[in-house]
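Below sits a lone chain in structure tokens, taken as the form predicted alone.
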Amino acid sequence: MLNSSFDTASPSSMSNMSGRWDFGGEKEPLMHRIHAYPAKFPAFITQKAVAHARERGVEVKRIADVFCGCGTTALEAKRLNTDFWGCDINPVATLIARVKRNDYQKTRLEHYLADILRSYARRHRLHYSPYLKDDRLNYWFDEGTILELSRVKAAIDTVPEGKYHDFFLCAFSNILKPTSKWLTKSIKPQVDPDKKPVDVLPAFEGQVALMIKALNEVSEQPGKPTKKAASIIVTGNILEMDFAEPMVDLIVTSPPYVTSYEYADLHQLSSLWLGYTDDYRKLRTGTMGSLYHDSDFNRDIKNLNATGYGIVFQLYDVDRRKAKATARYFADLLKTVRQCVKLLNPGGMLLFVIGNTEYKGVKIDNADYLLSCLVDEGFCEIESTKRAISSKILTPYRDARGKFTTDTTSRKVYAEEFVVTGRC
């Protein structure tokens, strides 16, 4: 049975948690910032989610994130010495998440870095690289930069396979946009004709130094665990996975927003350089919220409840393509909830951070649709709390070029989002 916090949906019931999810109580560890990633939710959400679940009697032994992205939940679960299971459809995301979750020996990292630099130096006469054949990379990089990046990448590949190889690949991935013509901090792929790309090797060495500093900061936190928490991070689509039995106590996640980001496009440089694909557009397939996601409108609307149906047909009157993408997104969000039911142990809790969007005057109320899905799937103790977007990077305004800005005269995009919780 649902509790009164959802049944009444009154202002007083919503205010019981007012402010709880707005700000954290500590400075976010540097490890969360080792790689740029769009739309990260604040790290403190996971810590507060665990406290929230325990206050309601949930014994949290394993945390999951079904859209794990760059590993925010994974790292916070590690700091809590809690087992973790996560997945993401994007291989760049799961690379970053694994690196954040892994433990490393500083002396071995320094040893491998020295090997990489020696290997790089031996390739000083490199005049050709197979990456020069890639038209997409030639669009973003000049020939000299491609050759320099090729030298670094080849040197990294001399590191034995495993987590240390991943560490240096992650560092390499994060220098690709600064060394390219990509418009800095843009939320869509754009060339900056005035940009002077940074030099490759200093950027790589600086990135590795930053990551080692971040590791030292995390390892120096008080209270070393007596037992190392387990972690599984897989690359795959949560919508297509089979779960033989429940295995987690708390899910903390943030699904993509409909038609807001094309993650495959935003990660195209890393996907191509790291060999995850020969055509980044292939990685759009199956991605929730993508305009390019395969859909069958007639099939999708049959899976929607009244809340979703109403939103989709308001959109249909102004933009049929957006309406079809939204119908696909809503159908996938419902399937996500059903997958969470399979993952959660009896009495377990899920927490979604989700925001609403707007298109040509039509409000796409993702939070309200998610709430209706939780009700339909039998969740109880459902709560929905509005939280202010507190990130200084993710401001609610964008300028004409799509960059985030603090200019309040610019286009307003997001000023708030919702924390939605429920018990299985």
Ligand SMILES: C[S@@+](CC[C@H](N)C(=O)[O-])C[C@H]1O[C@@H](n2cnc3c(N)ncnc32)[C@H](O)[C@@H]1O
The other form holds:
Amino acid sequence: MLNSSFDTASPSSMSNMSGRWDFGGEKEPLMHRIHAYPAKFPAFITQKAVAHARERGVEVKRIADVFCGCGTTALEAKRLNTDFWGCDINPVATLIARVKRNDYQKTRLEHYLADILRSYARRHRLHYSPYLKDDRLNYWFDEGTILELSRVKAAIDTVPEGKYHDFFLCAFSNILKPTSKWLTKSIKPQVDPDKKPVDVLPAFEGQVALMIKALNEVSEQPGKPTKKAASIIVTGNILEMDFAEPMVDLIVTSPPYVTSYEYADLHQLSSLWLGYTDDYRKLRTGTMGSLYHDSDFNRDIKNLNATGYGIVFQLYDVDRRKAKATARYFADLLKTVRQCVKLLNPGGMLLFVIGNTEYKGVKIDNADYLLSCLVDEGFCEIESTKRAISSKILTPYRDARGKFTTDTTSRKVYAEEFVVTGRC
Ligand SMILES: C[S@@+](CC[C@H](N)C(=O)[O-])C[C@H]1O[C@@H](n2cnc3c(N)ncnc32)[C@H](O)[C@@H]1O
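Return the structure block for the form predicted in complex with this ligand; the form predicted alone was the one displayed.
What follows is the entire complex, opening with the chain shown before.
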């Protein structure tokens, strides 16, 4: 049943700008900023979600994030000493999330760092690296930088596999864009011809120092728990997972937007250097919201409810490729909701942070569609609340390369999004 104040409203008006989800009460721990990540949500959402669920009588023992990204929910669940289950299709995401959630001994980190620096120094005569043969890497890095990065990577690989190795790989991953020609902060992969990439070793050492500082900050928090909460973070496609039985009380997540971010493309430097793939395009497979899906439009459209169908139908008139990608995205969003039903214990709560977009005058109302899916799948106590996104700048339009533009026929990005909740 929908929240009573919304019972008679049309789905798109089932929201209010209460301000409840707009701001957090504390500064985000540095640990949330150890690695850049596109479309990360604010950490306070998890804290507020737990309070919101508890106020409504949910006993929150384990939290999940089915699109865990760089581990914002994972880390917040740790700070609340709560068990966590998370998944993401992209291995770069789960690497960062695991590192944020893990505990480390400072002395062991310092010991391994000293080993890495010694091993790096021993490789000063390195003149060849297999990475030099990779055309894609040659596109982003000059030869000297590839050799320098190869020295650091080989030195990191002397650390035994496991969480300490992951820690240094995560540090390495976050220096790849600054040491390359990648246009800083761009959400589309593009070369900046005027960029002067930063030097590899100082960037790596600075990044490790920042991560150790972040760890100290988290471990110095008052009220350190006596019992350690458990965490499982898996790399995989949420749509294809089997869940034998329900296992979580609260899901806090934010799905990808349709055709806004190509995560596989954005993580290409890390996935190539860390050996997750030999061709980053392979990692697009299964990624929700990607424009590169082979979609079966007729099948997808059949699975849509009236809300989804209405949006796709309007888009079809202005851009068929976009309409097909949106139909696929909506079908995947419905599957996600069904997977959440399997994951949630009876009475458990789901919370999605989801935004809308507009394309060539057609509003892609993802929040409205999600609401309709929750209704169709039998959720109760459904609520939708608008929240302001503080970081959005004046013009809300983006061009095909993802840059802000004043062209009002381009893709519109709203300065607000929705927090949608419901109970099983
Ligand atoms: C909006 S981001 C989540 C960001 C996250 N809340 C954070 O703070 O880092 C959406 C994530 O969904 C992941 N994703 C896309 N398709 C997926 C799928 N089929 N299964 C699991 N994860 C997927 C992307 O890799 C991306 O990390």
